[in-house]
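Single chain ahead, by itself, as structure tokens, in the form predicted alone.
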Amino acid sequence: MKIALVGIGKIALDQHVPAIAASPDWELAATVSRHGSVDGVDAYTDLGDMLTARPDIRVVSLCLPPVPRYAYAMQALAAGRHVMLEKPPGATLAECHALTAKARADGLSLYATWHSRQADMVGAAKNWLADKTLKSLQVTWKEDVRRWHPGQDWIWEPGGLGVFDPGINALSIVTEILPHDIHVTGATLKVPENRQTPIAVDMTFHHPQGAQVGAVFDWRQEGDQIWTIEAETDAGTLSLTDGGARMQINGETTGTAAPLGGEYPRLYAQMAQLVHAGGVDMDLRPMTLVADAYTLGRRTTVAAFES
């Protein structure tokens, strides 16, 4: 199937383009971007022009920042195209519900991708936890924003999510592996005095079986990056490290993939299945937890941050 990639920035070039190129399901037939392009691929600067000129392209993959994503997604759906959404699927939950309703009404596929759920050991962790009683779970997600988002000022503006941009990856894993849904009970959002979105967040959650669940996100990490989820259960301890690429159960480690290894190819394989089946996959639980953190969270001001 022919696919168009909209928004040719760092994540598109680092992950989406290689995943499409290696896939047996897809041909990258066009790009839409004001600033970027891919060698050998038809390039457009306007989505409407591409949709008009290329009726043969059935699927659009959106890699834009969250705030403009709704308008592009709705335009593609209105043109009868299936749509794949980089995480988070929109700037607000209401936008995502509107897109879901449009896709279902028109019989189109819509996919809210959560790439961290495709990490090598996430499925195994879910299976192991399925029949366990959870006692506690702690998320520690600390990375260097300068390394992963160089010069991307949109992440510090309203709708850009700040540290929740990587933090939502952790929440996508947690909502996938736990057999019971959790909800936010409290949060502290640490916002630089010169920014609109948090650089660090501490969160607590309610678990229906009474387990203690918390998360710490921080974008000021230097040195080794930390992407860890540790669960204590009645049958011992499970740890996911490297963003879900490795798993340790009671001291025994499995998994050899590098962080991000294989995640985007699996997303595109899933999108192909959705298009063939006419399905919609819009799990908004990770985004709901972020929205609730903003609703319940106490905001504190921290030192100014310059990227």
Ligand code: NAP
The other form holds:
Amino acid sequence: MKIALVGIGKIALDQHVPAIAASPDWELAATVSRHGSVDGVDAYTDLGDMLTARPDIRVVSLCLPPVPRYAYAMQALAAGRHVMLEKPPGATLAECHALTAKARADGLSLYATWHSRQADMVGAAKNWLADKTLKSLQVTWKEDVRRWHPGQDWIWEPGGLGVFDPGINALSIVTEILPHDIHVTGATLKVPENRQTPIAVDMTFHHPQGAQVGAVFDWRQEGDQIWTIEAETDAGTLSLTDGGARMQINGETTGTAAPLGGEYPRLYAQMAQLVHAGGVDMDLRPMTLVADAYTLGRRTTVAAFES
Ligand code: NAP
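So that was the form predicted alone. Now I'd like the form predicted in complex with the ligand, please.
The next block holds the full complex; its first chain is the one shown before.
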């Protein structure tokens, strides 16, 4: 199937372009980007122009930041195209509900991708937890914003999510592997005095069986980067490390993948299946947890952040 990539920036070049190139399902037939392009691929700067000029391209994958995503997604759906969304699937929940309704009404596929759910050991962790009684779960997601988001201003603007941008990846894993839904009971959002979005967040959650569930996200981490989820159960301890690429059960390690390894190829395989089956996959639970953290969260001001 022919596919167009929209928003040729960091994640498009790092992950989407190689994943499409290696896929038996997809051919990168066009790009839409005001500044970026991919060698040898038909390039447009305006989505409407591409949709008009290339009726043979039935699928559009959006790699833009969250705020502009809704307008692009709605324009592609209105032109009868199937749409794949980078995470988070929109800037607000209402936008995502509107996109879902449009896709369903028009019989189009719409996929809210959560790349971290495709990490190597996430499925195994979900299987292991399925018949255990959870006592506690702690997320620790600490990384260096300067290393992962060099020069990106949108992450600090309203709708840019701040440290929830990586934090929502952890929440996408937690909502996938736990057999029960959780909801937010409290949050502290640490916002640099010169920015609009948090650089660090602490969260607590209600678990229906009374397990203690918490999360810490911090973008001020230098040196080793930490992407860990640790669960205590009636049958011992499970740790997911390296963003879900490795797993330890009671200290014994499985998994050899690098962080992010294999995630985007699996997303594109899923999208191919969704288009063939005519489905919509819009799991908004990770985004609901972030929205609720903003609703319930206590905001504290911390030192200014200079990039
Ligand atoms: P980015 O490089 O800053 O932006 C991607 C591209 O979107 C830009 O190159 C720009 O292309 C276009 N764009 C930016 N602002 C726009 C606007 N207001 N209107 C229209 N187009 C705009 O961002 P990114 O790091 O690739 O992240 C994009 C999405 O992928 C985010 O939702 C992020 O959470 C997700 N993601 C990122 C990473 C990562 O490691 N960076 C990992 C996983 C997922 P033009 O100027 O050429 O139009």
